[in-house]
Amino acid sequence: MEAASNVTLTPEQIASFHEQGFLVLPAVTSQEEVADLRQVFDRLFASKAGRKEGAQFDMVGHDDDDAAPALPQIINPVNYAPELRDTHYRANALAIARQLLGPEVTPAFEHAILKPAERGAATPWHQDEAFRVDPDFEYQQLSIWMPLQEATLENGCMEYIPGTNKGEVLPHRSPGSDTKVHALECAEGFDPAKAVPCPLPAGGATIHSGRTLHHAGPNLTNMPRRAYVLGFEIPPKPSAQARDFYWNRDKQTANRERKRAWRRRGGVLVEVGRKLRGGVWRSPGRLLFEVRRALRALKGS
């Protein structure tokens, strides 16, 4: 049975997210479920759950075999955990989402994010809209983070600059101009200066858009910092006006060849058959987008 949504936005808050392209929730599920989903990303990590199809990869380094990640990351984390489908958090998400961008919103992607203790490094300053690889869509997507214990300064909050989600996407790239790197930083056109910090409790949350400029410090503490980011958007629709992410053309990281090495093993049919459990059919609009990023990424392997 899957779980019933108990947060509702006021006028002002949804107001605020529109103005400031961020806003922060202090709870948008339960300590015990904290707790359980705290004991899943454990275990997923441990056991490198995904990363022989390229879905858990350190962010900020080359992602050797034998190098200990600074900033490990799970792609879908509910591919390899399927008790992650049906939780409160979830539907709660789901439910901010529709109150913020309307009801046509779906579910769009989602990620596991650790930084380990003493040793977790900053995540870059940047906009999640510069990671799509097809830049000629229009995007209307916003990211739910919520910590599965207290996020700090110390051990890397969120931290965003008001008012960039009106802006457009500012050029971006491959940190110390890496491309072996996966993680993006924007290269210019904002004040770091500007930025505001939001730490939260265990199971609150923050939500921003895809064009909010945001960035996390690094982990000092000497207990890990763990986040669950869900991902939603209206299906996007062709754009109007052609834009160029070269940043993204250059990549040459260890996480995408394992990912192409996977489809030609049979992936494709796999992710295929996850798109179909996760009820992509529903909406005709998410249907036609993911047949066309399938069919790229067909060209692409």
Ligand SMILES: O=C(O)CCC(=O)C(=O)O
Contents of the next structure:
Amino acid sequence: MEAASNVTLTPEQIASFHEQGFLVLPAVTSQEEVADLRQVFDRLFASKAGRKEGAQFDMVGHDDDDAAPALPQIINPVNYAPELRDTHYRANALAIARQLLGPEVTPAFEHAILKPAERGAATPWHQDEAFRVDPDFEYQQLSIWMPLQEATLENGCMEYIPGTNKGEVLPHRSPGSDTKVHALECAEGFDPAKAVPCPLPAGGATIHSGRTLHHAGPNLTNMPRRAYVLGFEIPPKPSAQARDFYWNRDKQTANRERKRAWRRRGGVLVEVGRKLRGGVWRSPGRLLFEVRRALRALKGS
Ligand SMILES: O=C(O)CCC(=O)C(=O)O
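Beyond the form predicted alone, can we have the form predicted in complex with the named molecule?
Now the full complex is given, and it begins with the chain already shown.
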């Protein structure tokens, strides 16, 4: 049975999201579900799920096999834990995304992020849109970020710069100019002193748009900080205006290499199967975007 949604945003919340670029909600699922998700996350990170496919990696280090990661992430954890497919969180997140961006919205990506106890690194200031490998599309995306335990300033809650959602994508770079690091950091054009920290209870959520500048501090506590991010977007259309996200061109990360090797071994067919199972065919706009993106990637390789 599919989980049902029970979150309705007020007109004031919707207006505030579009004005400020973020929104804070005290609860988007039950404490029981949060407890279940914590167990799933701990299993996925401990078993290195997705690592061979390049889907689990350290965001801020060189991601060596034998090094303890400072900020491990799993892209699309649902691929390694089918029980994540049918959660109240997912149903509520989709309902929220539709209220904020409109009925055309489709699921686009998801992330599991861990800041390990005592050594979890800060997430650098960035805009999510800066990570898009193909800047020649128009993106209208948002992320729903749910902590699986309390999120505080001490363990790395989210912090946002209000209003940055209304500007362009600012110049980014690899932290320390090290192109072997997956993360990006925003290089200039904002004032970190304007940051609004957003502490949250477990199972609450912050929502931010693809251009809202954000970061999260290090985890200084003796408990892990886990966050489950669900991303949604209007199916992107080719943009009339050319942009250059040059900071993505030179990336040479270990996870990108693992992903390439896995695709060559037949992983590309697994990817197509996952997209079909995920329901990409239900939205003609989404399907068209996926085909256009694949063709552009083929042309570029
Ligand atoms: O969880 C974090 O530390 C950062 C999350 C983030 O940057 C995002 O969801 O876009």
